[in-house]
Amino acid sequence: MAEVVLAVTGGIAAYKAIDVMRILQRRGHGVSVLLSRSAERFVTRGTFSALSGRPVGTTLFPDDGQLDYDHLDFARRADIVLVCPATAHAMAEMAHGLAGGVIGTTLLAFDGPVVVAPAMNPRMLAHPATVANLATLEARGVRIVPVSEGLLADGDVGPGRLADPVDICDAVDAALAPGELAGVRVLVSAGGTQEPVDAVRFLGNRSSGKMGWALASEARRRGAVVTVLASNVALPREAGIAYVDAPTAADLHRETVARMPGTDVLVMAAAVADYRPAAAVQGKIDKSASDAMRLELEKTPDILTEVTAARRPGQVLVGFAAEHGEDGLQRAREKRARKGVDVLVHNDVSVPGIGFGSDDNAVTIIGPGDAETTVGPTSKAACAAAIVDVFAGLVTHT
């Protein structure tokens, strides 16, 4: 079974980490424990050491008499890290990459799955800083175990209690289980290309890359080996995903074509410019030279059509169509037929509050076959999950 590092941070719920450890052990996992200084006020190092049969990490440096102590060994031997309970302070440190103690250092040195089980006062949980930190951790692929509601140790009633130990251990096992896309190589394009007019100006679009980012994160969560071709995306990059910058349509074309032979699923979520200046000006155009300026534009390569024509058996291709207006869905259906992709995702960018730059979206997934599935309005993460559900069913595991 797996090697679990159980990181226990301060709070009265720390005593429940003993139950969590015992359940994990009964399920066959090896458990090594890290304790924060605050956690030691509630449960001693000796308790965890006696029950785990292993040394407990509390400091970055060895105590007197501890031979061959290396705090990075915890990260090296772990298959998964569970932070339980996770205080607001601990999650803030995780979100901001602070490594002032053995727990923070271990998390920064660890590139495998991480599960976090929060526990805190309801008002602390609802504070915008905590909400933002939780969102940051989730965006990086950290699995958050939802808190439960009820009477807390400080007398308040509401959400903030540590989840049931069995539920926490179930989350660990789920994070360790190979996903349905385990080993599948997924290539996702995200963002919007920018085509140079001169050294400072470009033709571009409003795509933020949030939909592509959500798709990449969801595919990785299900075990896929994910590469993202990023076109001008200013979003946090998730550990465990490979990113390649492709700012222009030409860059995106080159990188996509080069990677297609080793790709099982292509998800073409980037908004690619249809036209670009035929010749970008070296330097900056002087606007005082004329009251008007004419740009000669040329078509960019049709990446999706090209890779579809050259696809090998078993490859799955997913396209996107950002359309405007009531006829957009029909145009998307026609685009799918014209491009020859397995699945095409349509979204109507004329609808306020969804699409470009928003955290939400509403899509119609066209395909496979004659199937059409409408999702949303909902979060882009939820849309991504629905899209991955569809293409995961098309992947042939060999």
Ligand code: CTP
Given for the second form:
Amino acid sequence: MAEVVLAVTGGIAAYKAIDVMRILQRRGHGVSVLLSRSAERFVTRGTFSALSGRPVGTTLFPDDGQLDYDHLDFARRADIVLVCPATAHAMAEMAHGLAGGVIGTTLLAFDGPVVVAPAMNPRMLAHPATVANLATLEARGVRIVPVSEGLLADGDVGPGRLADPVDICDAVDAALAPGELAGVRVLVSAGGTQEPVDAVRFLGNRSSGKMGWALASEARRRGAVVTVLASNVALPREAGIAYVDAPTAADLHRETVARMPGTDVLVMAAAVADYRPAAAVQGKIDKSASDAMRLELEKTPDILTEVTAARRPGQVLVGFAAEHGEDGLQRAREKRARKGVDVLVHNDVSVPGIGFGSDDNAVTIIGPGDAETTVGPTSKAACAAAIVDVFAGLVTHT
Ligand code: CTP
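Now show me the form predicted together with the ligand; what you just gave was the form predicted on its own.
The next block holds the full complex; its first chain is the one shown before.
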């Protein structure tokens, strides 16, 4: 059974954390409790230390007597951290990585699964700041237990009540369960390469990295050991995923080839430049030098084709094809055969509102064999789940 660190922050729902702790204990988990300063106004340290039989973390400073814990003890001990209830303020602190108290310090020093059960007034929940903080946490792989709706302690009615304690404990157990990809090493390339023209300019593309990020997150959620090769992606990074920056096609080529022997599944979601300036100019090109200019380009190595040709038995390879227009799907089918990958994910970049930079996508997953699965338009997270479903099946059967 697992060691759960239960971080209680200060809302009226704090008393329900006692129920949550009891259920977790009945399920066989060890529970250590952290209380924020404002949580202590609703529930007492004595209640939690009596019921948990363990020291309760409340402060980083021994100003109220000898501390019976070190400030990193809880992070070291935890298999999982549950923040319940999580106030708007607690989530803002988490989103910004603030470590002013024992809860923030524990969360920053912990890279395992984190579950957050929010509870607050509906207007605070709907505020753009809270919405953005929740999105940041989710993008980092934090599991959010959705609030329920109803009459709140302050008389307002709407979404904001703490979820049912049993549902919260189910979310903890789900996060602890070994996923179907437990131990599988997944390498995901994400973003778009930038090829230097001179010291200030580059040739790039419109890929934001959101699809690769969603795939990495989903694979990790299912237990995979995930490394992301990031080509110029400005998105929040998730604890528990390794990130390696690979800004150019040459960097991505080198990093991918070097990592293939230790990879079980390669997901090549990055938009890789097919051509790059044959020679990047030192310094900055001066426009007064001539009225027109020619840029000589050379082909970049086709990474996917190269690693597919050198694959070892059991390795699963997933490619992407961003095609434009009507014949795109047929071109993607041909591309899959040409590249020799197990699965090729086609998306039509001519459709407005999906694809590059957007939070949504619509894809056709071609393979394995003759199988074709069409998904969306829907969120990139939902597309990622469908893509991982497909390659997870291949890993199990190889
Ligand atoms: N890819 C790659 N190395 C390259 C170019 C592309 O590994 N130098 C990968 C992409 O990451 C993607 C897949 O190959 O997974 C298909 O990319 P795409 O640009 O659509 O394919 P190309 O082979 O370049 O085909 P096209 O002739 O349509 O440009």
